[in-house]
Structures are given as C-alpha cells and as structure tokens.
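There is one chain below, alone, in structure tokens, taken in the form predicted alone.
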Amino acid sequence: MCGIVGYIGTKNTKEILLSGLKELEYRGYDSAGIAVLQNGIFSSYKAVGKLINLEMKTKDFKTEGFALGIGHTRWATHGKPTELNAHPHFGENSCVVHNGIIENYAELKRELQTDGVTFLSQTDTEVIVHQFEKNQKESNNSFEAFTKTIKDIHGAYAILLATKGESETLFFAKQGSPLLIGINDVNEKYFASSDTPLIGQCSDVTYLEDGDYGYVTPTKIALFDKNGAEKETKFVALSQNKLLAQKEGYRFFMEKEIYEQSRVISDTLMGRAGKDEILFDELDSSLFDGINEIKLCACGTSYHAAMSASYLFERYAKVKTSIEVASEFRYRKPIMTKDTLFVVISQSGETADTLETLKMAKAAGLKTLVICNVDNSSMVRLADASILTRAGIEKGVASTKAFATQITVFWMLSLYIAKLRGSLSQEETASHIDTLRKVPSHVKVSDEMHERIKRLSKRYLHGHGFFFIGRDIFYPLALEGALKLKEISYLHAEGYPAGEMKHGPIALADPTLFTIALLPKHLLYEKAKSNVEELSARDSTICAISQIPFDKADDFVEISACEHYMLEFFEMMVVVQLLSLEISIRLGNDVDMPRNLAKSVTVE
C-alpha cells in the first residue's frame, strides 16, 4: 500500500522525506517519488523500483534554511509503474501526493481535459492537483480552492498538496485512508500515513479522522472537520517501538492484516461497483469474445480462491469453468483449445508453478487474464490482461486480505461476464452490486467477536485433528480454513465438502476430533446441517459457525444477521482466520513467519 510523509521545518528537508519514506518500505511499493517547495521554486525527483534508485537522483540535490517537502512510495493501481505515475503529480503551479483511490476520476478527467487541460500520466491522483488549480481560478484563496475540491472528489484519500503561491502552506486531507500530523520541541511539523516515519522525529502525533482537512504554516495548523467546522488538534504522545508502530498495535501482522480486510475490500470495489454495471476500465470486452470455457489455474490459498470463483462463474456468467493445481497442470499434458480463457491467480505475480501454466496457455495461443496484487511482476506482464486486487503488502506468510480482495474481484469479474452473455438481469446485477457494497461492513472485527473466538481457542489445542466441512461455495473456504490452521498453527487439518464425511471420513470421528462447520441459512442449510448431525452422532466436538443456532454444537460462532449467502461466506472467513490465529498465538507459534514457509513460492 502506498505511503505518504511531508515536513515542514529547517531541516534537510531532502534527507527527512527519504528517511520516512525508507520507514514505509514495509507497505509496499513499486515507485517513489519527493518534491520540495523552496522560495517558490518546486525541486522533484522519481524513480521506479527500489528507493535506492530515488536516493542515486537525488544525491547532489540539498535544500537549506526553510523548506516545503512531500514524498511517496507508489503501489500501482491505475497506470503502470513508472516515472510519469510516480508521484508527486504536477499541475502548472502545485503539486500533490495521495494514497487511496479517486471514484469518479474518470468523470473528472473527461471535463478537465474538455477544459484544455493535459494530463501526463495514467493515474487516478493526477486529476486531484489540476481540479484544484481550475478552482483556485475561481476562488479568493488557495484555502477555499482545496476545500472546493475535497468536495470535488469522491472516494478513498490522504491527500498533501502544495503550491507556488503560498510557499511556506502545506494543505491536508484524509478520508478513509490514514494520515497522521506529528510536532516536535522546535515546532516543525510532519506528516505520514503511519507511525514509523515519524518517530526519532516527533515526540506527539494526531491521528487524523475520516473527513478532515486543513493546513500547516511554520506557524499554525488549522484543523476543519467533514462538515467545515474548525476544531482543535488533539496530540498524544508517540510510541517510539518502530516495530510495535508497523504493526500499528496488533500482535502479529496477520492479525492486522484480518483487521485491514474491510478497507481493502473497499479499495478493491472502488471505481469498479456502478450503479447496476461491474467497470473494469482494465479490461477489453472483446477478451471473452469466443469464449466458452474459463480455465483457473493457481497454488495453495489463490486456488481455494479459484475453485470459490467456478461457483459464482458457473452460477451467475454461464459459463463453463474448470480449476487446475497448477503444480499437476504443468506435467499432464493437457488439451488447451482456443475457446477457452486461461486464468491464472497469484498474490505475487511470481509463484513459479502458476507462472510456468501462463507460459504454456500462452504458447498454446490461449487468451490469458491474471488476477493479482503485484502491478509489474512476471505475470502481469506476460498476460493479455490483469485485474489488481488492490490488498497492499501482505507481510504474513499465511495469506488473508489477498484471498478476501481475490475473492471480491472474481465474484465482480462473474457480474461482468454475466452482462456480456446477458445471463444475469439488470436488476439482478443491480442486487449483487448492493449486496458487494456491504461486504466491508461484514469483514469488520468486532470486539466481542474476537474476545469470543479468543475464549474459544483454548478448547481447540490438543486433539487428533480438525475437519472443515461446508457445502457449495462454502467448501473451498473449509479448504481455507483447514489450510490457514495447518500453516500456523502446525495441527493437522483437512476441508471436506460436507456431504462426502459419510464416503470415508466419518471414520475419524471421535470427541478428539474438531470438526468446524460453516452453515450458512442461505445455502443449503438443511443438507449441511444433517452432515453435521452424523459427525454429532459419532461423538465429535462440533464447532458450528451459522447465523442460525444449532443444538448439537458443542460449540457456536454466531454470525451477524446477513441475507445472502456471499456475505456469510466473508463473515465465516474471518471467523476461521482468527480461530486460527488465536489458536496458533496460544501454542506459543511465531504466526507471521511460520516454519518451513515462504511469501512467494519463486522455485518448483
């Protein structure tokens, strides 16, 4: 995910703005990009890739005395990563850096370009910058030209521009993306989107709230709230564990990384969920032309992730849908017709085996799609086309915002395709879109939800193994489930279809056997929950997890009250992420780094 700092003081204002920016390396990012604002005069270096690319241009550049700085680290997600989307983005007189996403750019876009304004790169920020300079030459002040455009735009943002006129004012906003201000003895002031760029530098922080904006002087920061009221900054003091402030407060980055699920996801659906249409701006609808089989190749939690797509492929597009492993997939022999849309899922871009299977679609003169979270990597490049996830960097090895954002782009992507064949009405892909809005609101964690799965745990330590049953869509994400455990938390764990316990492995159970039941009210309730029954009949500890109350559970995880069935499934997602979590934290387990694992499976 992208980061932001700013500084405003007497300092090498240089130096400060990389120093923050090499504390944000942790979040991701494929460029970089600062600019200072010195006797009104703009300074600005970018580079693609690594920082050190960006500390080699900017090595004979210094500033001294009074100086206006703000840098960035790009994850891409509107335009490739390079020079010309890095920010800082550049208008005639002002410049601004940004994190998060502009919904209506492209609206935006089309009237300031009919205005005779040109843009130069390909990103969704550039627009914030050039409709603040059309409304500075309608306003008194710069101040008023920046709350005009805050009111302009829609969407997710932290926002810091600058401009030639008021040399020594730094303007801010932040709406569902995080931007913090920090002082110190001497009264400079700091900006970032977290904690760590900014600790060694300032004793005190304010986090700002949804819907603040203002700006900062040598002298003053004025502070306004989402209804224009100004209201006084409030600091604490600022945590100086670097570590502790990466983590933000959680134990683990898995656990943060659960937590960050709901934003994620909004970024994800953001420019892409219309009124009663899915818009991939990144895709050509004649991609499907001739179509008549998807094919989803993917490895470990990316295929859980797949097979959950040929569900909603199968139910809402029409269309036939296969999954492959991709590790068997390279060394079968298989029969690749053209009709058929290979697509291939990674977090990384660069699993090995899953790369090799694009390589041969490829070469099979297949039409190639790749679902990922990575803008440049191998895959990304070598298909037709890409659809970004938008999850950020996710440090945990074992993966939880990737498959949640995976599994938001694939039931859009099914909404797409569904319009294309014309198997879905418009008031039906109007439901599904509504229904998708509230998806962040049902991946949120609550208190009380983790204080009970975390009261839970304890009763899931010891035993011969777990099973995770569910039926329909919901029997790749028991594959989830069992895998997320097995990953962390070392106990054996197996997904099962519900329905298949009777074919064989209701042998197994036993009071030492868990058994973690996902029932969903909306799919095939009945069916599972006889499945279930037969585990309870055998003396198996059941854990049920169900808006519905279930008698014969030993154990129940309520889920909120949800009327589709795609909504339970995210709610039982993060059930069984943080069961995991809390199970694998009791064993005294390191959850981030679990061993024998790795990120990005680069080797065979």
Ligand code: M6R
The other form holds:
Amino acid sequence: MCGIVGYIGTKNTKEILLSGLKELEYRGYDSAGIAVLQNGIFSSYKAVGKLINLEMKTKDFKTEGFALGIGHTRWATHGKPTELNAHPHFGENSCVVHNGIIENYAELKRELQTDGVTFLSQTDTEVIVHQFEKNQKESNNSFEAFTKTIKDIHGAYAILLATKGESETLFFAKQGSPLLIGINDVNEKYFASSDTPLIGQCSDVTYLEDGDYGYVTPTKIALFDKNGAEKETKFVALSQNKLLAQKEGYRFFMEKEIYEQSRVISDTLMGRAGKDEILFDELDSSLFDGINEIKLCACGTSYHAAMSASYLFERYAKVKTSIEVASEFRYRKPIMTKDTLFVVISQSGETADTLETLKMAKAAGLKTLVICNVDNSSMVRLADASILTRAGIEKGVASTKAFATQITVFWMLSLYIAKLRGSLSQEETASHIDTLRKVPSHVKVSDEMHERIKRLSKRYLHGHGFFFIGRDIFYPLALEGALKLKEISYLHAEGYPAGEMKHGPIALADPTLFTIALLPKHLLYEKAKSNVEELSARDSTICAISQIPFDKADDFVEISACEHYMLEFFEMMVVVQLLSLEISIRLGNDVDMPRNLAKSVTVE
Ligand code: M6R
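Form predicted alone done, so how does the form predicted together with the named molecule look?
Next comes the full complex, and the chain you just saw is listed first.
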C-alpha cells in the first residue's frame, strides 16, 4: 500500500520528507520519490527499492529556508516498480503524488494523448497532473483547475499536488484512501497517509473525510467538502505511540488486515469490473487460445484460493480445471500438455515450491499466468502474464486480505474466460458483476459481529479438535478456516467436505469435538444441513454459520441476508478469520508471528 507525505515550512524539507517516508515503510513499497518546490524551482529524486537508495541519491541535495515538498512510497498496481513509474509524477509545471487507483485513467489518458500530451510512465497517477495542467490552461486559476480535476477523475485517491506558479500552496484531495493534515505551534503543515510520520512533529491532526479537498499555505488551511462547501478543519490531539499508530488502533496487524478487506477488494475490482464485462488490461486474451484445461498450483492459503477457483472456473467458464499442491506437483513427474494454461497463485510471489512448479511449466512449454500480490516478485517476472491482487502489504503471517483478493480475482477471471468461451450470457455476466460490487460491503466487520465472535470464542479454547465443514466452494473455505485456526491458536483443526464426515471422521464426534459448519442458504443448504444434523445427533458441539437459523446448533453466527452464495462465502470468510483471531488472543498467542511459521517460505 502506498504512502504519502507532504510538508510546508522552513525546516529541512528533504529530511522531513525522507524521515516521514521511513515511518511509512511498514505499509510496504517497492520504490519511492520526493519533490521539493523552492524559489519556484522543482527538485525531484526517485529510486527503486529501499529508501536507502533514495537517501543515497539525495545526499548532496540541500533544502534550507522555506520550501514545500511531497514524497511517496509506491506499491505497484499499474505498471512495474521502476523509477519512471515512481511518484512524484510531473507535467510541465506541476507534480503529484497519489495513493489509490484512478478508475477512468485509460479514458482520460487517451483524451490527453489526443491533445498531444506525452506520458512518461505506465501509471494511472500521471493522468492527474496532466489533467490538472489541461484544466489550468483553461481556467487560469490553479485551485479552480484542481477542483475540476478531482471531478474529472473517478476512483480512490489521496492526492497532493504542487504547481510552480503557486510556490506556497499545496493542493490536496481525499476519496477512499487515507490522508491527514498535521499542525504544530510553529505554524508548519504536514500531510501523511497515517499518524506515524507526524508523531514527534505535530501536536494535532485532522483526519480528512471522503470527498474533502482544498489547499494549504503557510498561513491557511482551506478545506471543502464533496459538495464544494467550505468547512471548518477540526483538529484532535495526536497520540504519540508509533507501534499503535502503525496498527492504526487495532491490536494486531491480522486484525487490521481483516478490517481492511472491504477497501482492498474495492481496489481489486476497480477498473476491472465494468458494466457488463470484466476487463483485465494486463491480459492479452490470446493467452487463452487453444487452452482446454487450466491447472492451478499453489501452497497454503493460496492453494485454498486455487481450489475455490476450480469451482468457479468449471461452473461459469466451463473449462476443465485441476488443482495441485505445489510441493507435491514438483516431484511427481506430472504430465503437462500444451493445451493447459498453468496458473500459479502466491501472495508473495516467492514461495519456493510454487516458483519451482512455474519453472517446470515454462520448461514444458506451457502458457503461464500468476495471480500475485507483489509486483516484480520472482513469479511475476517469470510468468507469461500476471494479475496483481492489490491487497497491499500483508504483515500478519496468517493470510487474510490476500485470500480475499485472490478469490475476487478468480471470480472475475472465471467471468472473463466465460466471455471468451461464450459460456455465460451478457445478462448473467452483468448480474455477477452486480453481485461482485456488493462484496466490499459484505466483508465490512460490524461491531455487533465482532463482539459476538469475541464472546463466542471463550467456549472454544479446549477440546480435542475442530472440524470446519462445508460443501462445494465452501469446502475450500472450510480448509482455509481450519488453517487459520491451527496457525495462530495451535489447536488441532481440519477442514472437511461436509458429505465426507460419515466416511470416517464422524467416529470422533463427542461434545469436545467442535464442528464449525458453513451452511450457505444458496448452495446445497439441505445437503449440508443434514450432514451437520448427523454430527449433532452424535453430540458434537456445533457452531453453525448461516443466514438461516439452525436449531440443532449449540452456537449460531448469523450472517446478513443476501441473495448469492458468493456473498455468503465472503461473509463466512470474515467470520472464520475473526473466530481464529479471537481464540488466539484468548490463548495469549502472538497472533502476527505464530511459532514455527514465516511469512514467506522461500526454502523447500
Ligand atoms: O506467498 P504465498 O501465497 O505463496 O504463500 C503460501 C503459503 O505459505 C501461505 O499461504 C501460508 O499458508 C499462510 N501462512 C497462510 O495463512
């Protein structure tokens, strides 16, 4: 997830920007840059990789006296992590830093190019500065031009923009991505995407709301709401605890990441979920020419996403799909035929077992695709094509938001392939897209839900094991629920197809065998329900998750009423994540760094 800093004042602007970016490192980034406007002249520096590279580049650059500056750490979403793609982005006289995604960038870019504008980067961000300069030429008033620009762009953003003609003004706007303004008693103004860069520099902050925009000068903060009405800037005292600030008030990064799912899924959908079709700018549809089978290969949570994808691909795209655990696949002398598209899934893009299978597929001459969260990772560099999941950095070892975005990508990809194969009508696709757009609101964690699970968790701290059960695509979700629980609670948990319990595991049923039953209303409800009844009859303790009340359960977690099984899938995903989190917290475990595990498994 990108980070923004900004400053207007008389201190050492370069140092303030660099140390601000350092405080945002925890958000993850792959390149960084700064721009300083002093005496009507812009100085800008960018570097790929760690901030030390930017520090080296700027070591002879000095800023003394009044200046304004903007800085950015970038997590690539549109375009590779290169210096050209790093922010700030420049027009003729202005520059911009931006977090978020500009949904209509391709359209605006085409229009600007027709007007003769040359683009230097592959980013969506660059359109902002060119659009601003176009508007500036038309209005001759920079703030008017900025106001028009934020009306022209659609999507999510936190923006800081500076322009030569206004060397004491920093323009800002916020929609969907966080942005704060900090002040202190020496009349300096700071901007940042989270509290951390402001701690120690500012006494008070204002957290901008969606739709807010305006400008800041050494003596003024002009703030406007989404309707263009000027509003009062309300400041609150800034807490001075950095670790707490990084976790944004959550107890653990995993908790924060569960809460972030709504926003990152919106990012994943942005620019891809069209009106009645799925658009993947990054894919050439010829990738699917001559393909009769899709083979999905991954480890851990990514494997569960792959398994979920196999249900969607066969159901909607009507393409034969197989799944493979990477560590098994690499040693079993698999038959690989060239009519198979080989897809690897990885949050990190570095998992050794998965990477090896990708190499095998390439060596066998198969077409390859990676679904990944980290641009420029080994897998992204190696595969023929890649789709980025846009979850932002995931710090908790137990994967949550990466899984949520992988499922979102796979659902979209199943519709994309369905279109190529003509297996869904336009109406059916449009209806899916409608449902997809509802996912962000269904994964929002409500206080009531979290409180309910917190209370429930105290009854599930012992016992001789957990069975997470579900049918169809809820089976991989059951596997994922069990993996989450065992990773961070160290309790024994298994995921099982609900219909398979009677073929053996039901022998374990007794009051201290905990069954977490996934009972979607819209997919095989009666079938799954009777499997749970069999367990209930043998006195297993049942916690049912459903939108339909279930009287044979000891505990019941009610998800919201919805009309599609995939919405139920996403809601239940949040429930099982929260349940694991709360059980782990009650057991006193280190939620973010569970014993014996590493975030990225780069060894065999
Ligand atoms: O980075 P990857 O998605 O390739 O990682 C695969 C697994 O190591 C990973 O999903 C692991 O299972 C997580 N700890 C699950 O929470």
